[in-house]
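Coming up is one lone chain in structure tokens, specifically the form predicted on its own.
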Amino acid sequence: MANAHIRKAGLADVPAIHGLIQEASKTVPVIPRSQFEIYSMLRDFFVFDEGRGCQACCALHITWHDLAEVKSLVVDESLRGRGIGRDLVQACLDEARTLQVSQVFALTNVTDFFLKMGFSRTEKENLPQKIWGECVRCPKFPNCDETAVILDTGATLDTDIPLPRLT
């Protein structure tokens, strides 16, 4: 990881992650999450910590054998503009490559940020139906105003075992 202040989240980070997401959801388009949700997906999270605890977070959630989602990207307002969001997304992309996930997507209202990181626009309909499990809980459902973006990581799954496909 390029930024020494980015690390995998731990149990002690859950209250701070929850607080960051809840506070951000009041002013920026991020889906609020319960502490239960954060605990259940804790292994997905990276956090930014300069020694004062979690001040930013982002998660990489695996949705299928070849697809993962970057989500819950939040940077404390006082730290925005320092490249922390970029570094968190890069940490997620690096992990996706390590896990041999070939594509990473995001649903976002900050499309330009992701385009600068190498993502490209795609139609939401191009993403497997499996991802929509969370969308039905979103306050914007079914009138989502987010843009779908996707990035090919260059990773390939190293297996001889046939994997199921979504149909």
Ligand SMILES: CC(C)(COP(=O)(O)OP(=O)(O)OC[C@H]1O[C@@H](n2cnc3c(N)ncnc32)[C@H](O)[C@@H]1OP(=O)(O)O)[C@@H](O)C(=O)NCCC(=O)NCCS
The other form holds:
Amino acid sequence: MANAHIRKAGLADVPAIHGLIQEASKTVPVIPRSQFEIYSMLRDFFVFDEGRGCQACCALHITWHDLAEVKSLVVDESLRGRGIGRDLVQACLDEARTLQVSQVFALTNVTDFFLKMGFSRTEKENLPQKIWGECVRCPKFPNCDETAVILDTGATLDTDIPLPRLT
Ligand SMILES: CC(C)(COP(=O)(O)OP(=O)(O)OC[C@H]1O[C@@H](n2cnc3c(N)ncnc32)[C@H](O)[C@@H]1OP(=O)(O)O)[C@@H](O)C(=O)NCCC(=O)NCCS
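Form predicted on its own done; form predicted in complex with the named molecule now:
Full assembly next; the chain just shown is listed first.
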């Protein structure tokens, strides 16, 4: 891991992840998550921990054999601007490459942050409709003002088995 304070999440991080997401969801369109849900997706999460527990988090959720989503990206307000958000997304991208996932997307209100990381804007309609299940839980639904961004990881899935595309 390029940032020595970034690691995979563990069970003890759940209350802090929950708190970070709850707090952020009051002011920005980050989807609030119950602790139950965070336990369920815990293995998706990376956290930033300088020795005082989790103070930033980000999840990589696999959607399909060729697609994954960066979700629940939150850096504690007091630590913003130190490159932690970038390093967390980088950890997700590295993991996507390790898993041979070829594309990673995000739905975001911080488009420039993702563009700086090499993502490009894409039309939401280019993303498979099946990913929209969570949108109904967004405080802004159905008036979505988020931007879809996507990045080619350069990875290709090493298999001879024909896999269907998600439509
Ligand atoms: C967005 C967020 C994760 C950024 O984390 P951060 O640790 O402050 O960002 P970094 O320090 O890693 O910034 C990396 C680069 O992105 C830029 N950047 C950071 N926040 C940005 C923003 N809100 N808009 C545009 N650019 C931004 C930085 O200036 C920096 O650019 P540089 O490399 O040219 O210096 C953080 O502000 C946050 O938690 N926001 C609230 C939750 C949220 O909106 N999450 C996104 C949901 S998709």
